[in-house]
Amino acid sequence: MSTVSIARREFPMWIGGQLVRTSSTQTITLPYDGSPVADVYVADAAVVERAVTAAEAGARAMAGLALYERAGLLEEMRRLLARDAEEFATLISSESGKPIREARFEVERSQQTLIASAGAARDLHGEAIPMDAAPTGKGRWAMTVREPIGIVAAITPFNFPLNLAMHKIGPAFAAGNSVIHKPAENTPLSALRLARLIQEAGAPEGAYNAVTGPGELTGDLIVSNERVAMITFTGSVPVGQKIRSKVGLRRVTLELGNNSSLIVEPDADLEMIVPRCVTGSFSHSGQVCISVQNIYLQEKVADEFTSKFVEQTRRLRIGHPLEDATEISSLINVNEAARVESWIDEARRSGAKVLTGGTRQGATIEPTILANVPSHLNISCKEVFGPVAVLHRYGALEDAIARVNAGEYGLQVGVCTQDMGRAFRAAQSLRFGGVIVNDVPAYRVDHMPYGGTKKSGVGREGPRYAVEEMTELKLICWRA
């Protein structure tokens, strides 16, 4: 059992360098067993307006920082996060139900995101424009600069409550902006603790403001405020579409999920890819936007892959998230687990074969592998966001590519083959934001560009790329 635990306590909001409470509270519970963890407050319209006003002052202060000062702030945040890593990991595990070993890894990744953000701050630059490439430009000089856009609203999901927040806060600070952060309703604790860390790191007052409450109340109030220059959101397609309908001409980045597929060719290295599929399918009980959901197996390798995959999946240990040995814990709540269970049952009734798993206890779903699933069923064509992998067979690579491309999402996809010519032809044909060769689509390092096509969203994350989204490009041109 982990020696670190969290005693129930209150976590006020953080606005303009001050703790803020309201008359409305919410209890945060451990998803695994429903035990109370903490009490937080629900923001109303007055609180959101106060946060926007504070963020305006914070934006002016952040814009006034030199690039090395922004980088230094981010580097100090990283140092403090390393110091307090176990505290943050315990908070993440307690609020989300993520196994503590995965929560610790999320804290490590968050530090990498801050390192990349600091690098993006130091590297922020424009370029010289060759005006005399056109006759009317003779005798003129021009350059571009990137300027902060102002207030960035960061609306983050429950599955990576710290690192996905860093993917929005880090680039926003690097670009010289302030942030209003609305964490997921169920997982606000790491964000509220982060506020104290950012203050200790030396951020100007109002640079970071954390407000809590449900998306349909608090989130809508933030998105609707015209003084917010940009909304960066990670979450569901319906909410993303609603946000985009509200923002008008303001900037928006939307990361809206995926139905991740992996294509396994007959020459794939099964000793490497099978354990990667176990991790990629079942980490955090499959509650990852790029979790491996559909695995397309070439007929020659399908039986061997299936046997190894089922055997290794059955070894996964289910338990309390704060136990060091736990590999599978719970989904975010019982309702989500019941939904996943209903999708599994629907597949069963339609003739699918359950190779392992398929049972639910409270909010926990046993890691599940299905075969013979009709392609039109929810568990095959929608984002399951649970510990479920669906196996499909194919003959020709072109057929597998066509079936994967037919989906409505386009975030990341994987292709496993030792034939690099086939790999590159597949990569060119797959309509996704990222194609991962010889690994699972769940692979991500935090400085790479990350985002999708189709219903997976718009814009790109990864600090260097997010900074471009969070700045305005200005042209300065003069006659010599």
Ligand code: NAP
The other form holds:
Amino acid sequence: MSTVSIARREFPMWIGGQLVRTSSTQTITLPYDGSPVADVYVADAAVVERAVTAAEAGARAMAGLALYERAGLLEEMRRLLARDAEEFATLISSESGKPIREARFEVERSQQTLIASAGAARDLHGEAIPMDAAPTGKGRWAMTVREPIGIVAAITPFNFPLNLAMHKIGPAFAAGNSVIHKPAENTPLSALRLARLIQEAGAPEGAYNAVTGPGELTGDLIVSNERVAMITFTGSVPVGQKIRSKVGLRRVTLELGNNSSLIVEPDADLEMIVPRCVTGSFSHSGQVCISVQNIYLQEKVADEFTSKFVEQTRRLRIGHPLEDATEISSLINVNEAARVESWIDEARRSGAKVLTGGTRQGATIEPTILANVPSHLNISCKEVFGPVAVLHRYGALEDAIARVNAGEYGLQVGVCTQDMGRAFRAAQSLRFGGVIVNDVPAYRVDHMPYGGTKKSGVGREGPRYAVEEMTELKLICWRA
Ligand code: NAP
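Return the form predicted together with the ligand of this protein as a structure block, the form predicted alone having already been given.
To see the whole picture, the full complex is given below, headed by that same chain.
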């Protein structure tokens, strides 16, 4: 059990260094059992306008900080996060229903994101341009510099409420921008607590503003405000498409969904990859954008993989998210769990075999493994975002690659083989933002470039890459 207890209390919004309340409130509940955890406020148009004005002042102040000062701010945020790690982990677990052990890991990863962001601040630079490579450039000199773009609106999903926020705030600060953050409606608590941490770390007023409320109201007001220079969004494909249709000529990064696949060749190291699949498919009940959903097994290895995978999955401990031993807890709410259950039932009716799991209790779905699933069904070709793995069989590697490439998403994919030649050929053929060899597609470190092709989105995260998206490249050219 977490050593920090969170008594139910209110979490006001944070704008321009001040706590902000409205007359409209919302209760945040523990997804596992629906018990109330905290109360937050719903922002209206006036509050969003106030946040934009505060963020304009914040952007001017952030742009005035030298790179070492931006890096110092991010390093201080990391130090404070390490100090308050257990409180943040408890908040994350309480708002999202994520097992506390995974929430603690998220806090550790958030610190890594801050370390990488501080590094990106110190390393922010342009380049010299060899103007005289063209005849009309003779006698000219030029260089590029990276300048802040202004206000960055960060809109984040429920599944990693702290670290996905950090992937936007960290690079935005490194670039010299201010942030208006709209966390997911169900999971705003860690962001609202983060506001106090950022203030304590010494950020200028207005550098970070946290505004809460439903996406279609508060989120839309922020996205539609032309004074916001860039929207960096992580979430679902339909909302990403809606945001894209509204940004016009402004900058946008969209980190969207996936139905991640892993290809397992006959020479794969099963002792290594089977437990990785158990973690990769069922962490946070599969509510991870790169959760292992489709596993393509070469016929020679399929039976052995399947029996080991089923046996290890059955050992997972289901329970209350704040219990230390819990490995599987609830989904974000009962509606989402009912949707996942209906997709499992649809597969059953189409002849799928349930090898383990398949049941729902309230918002909790038992870790589920399915076989004989027609690939056109939702549970395989759409993003399930629940604790479900679908096993497929194949003969030739080329066939598995073609089936994986035929999908509509393109975030990350995994290939497991000891044969480096085959691994490289597969990596070259797979049309994804990232190809992970000899591990699950759910593998990620926070400084690597991360983002998708096709319906998985546009732009890249990982602080060094996000900073490029969050700065204007300016050319300065002069006649010698
Ligand atoms: P979501 O429903 O798309 O919501 C994401 C955020 O957008 C929330 O803050 C939401 O607010 C807000 N929003 C909703 N409608 C909006 C609108 N019209 N204008 C502006 N903002 C709006 O996603 P989710 O259910 O929280 O998260 C699950 C999805 O995120 C999955 O598809 C998953 O794959 C994806 N994801 C992707 C990555 C990645 O890096 N590629 C990482 C994690 C998750 P409300 O909560 O108030 O509706």
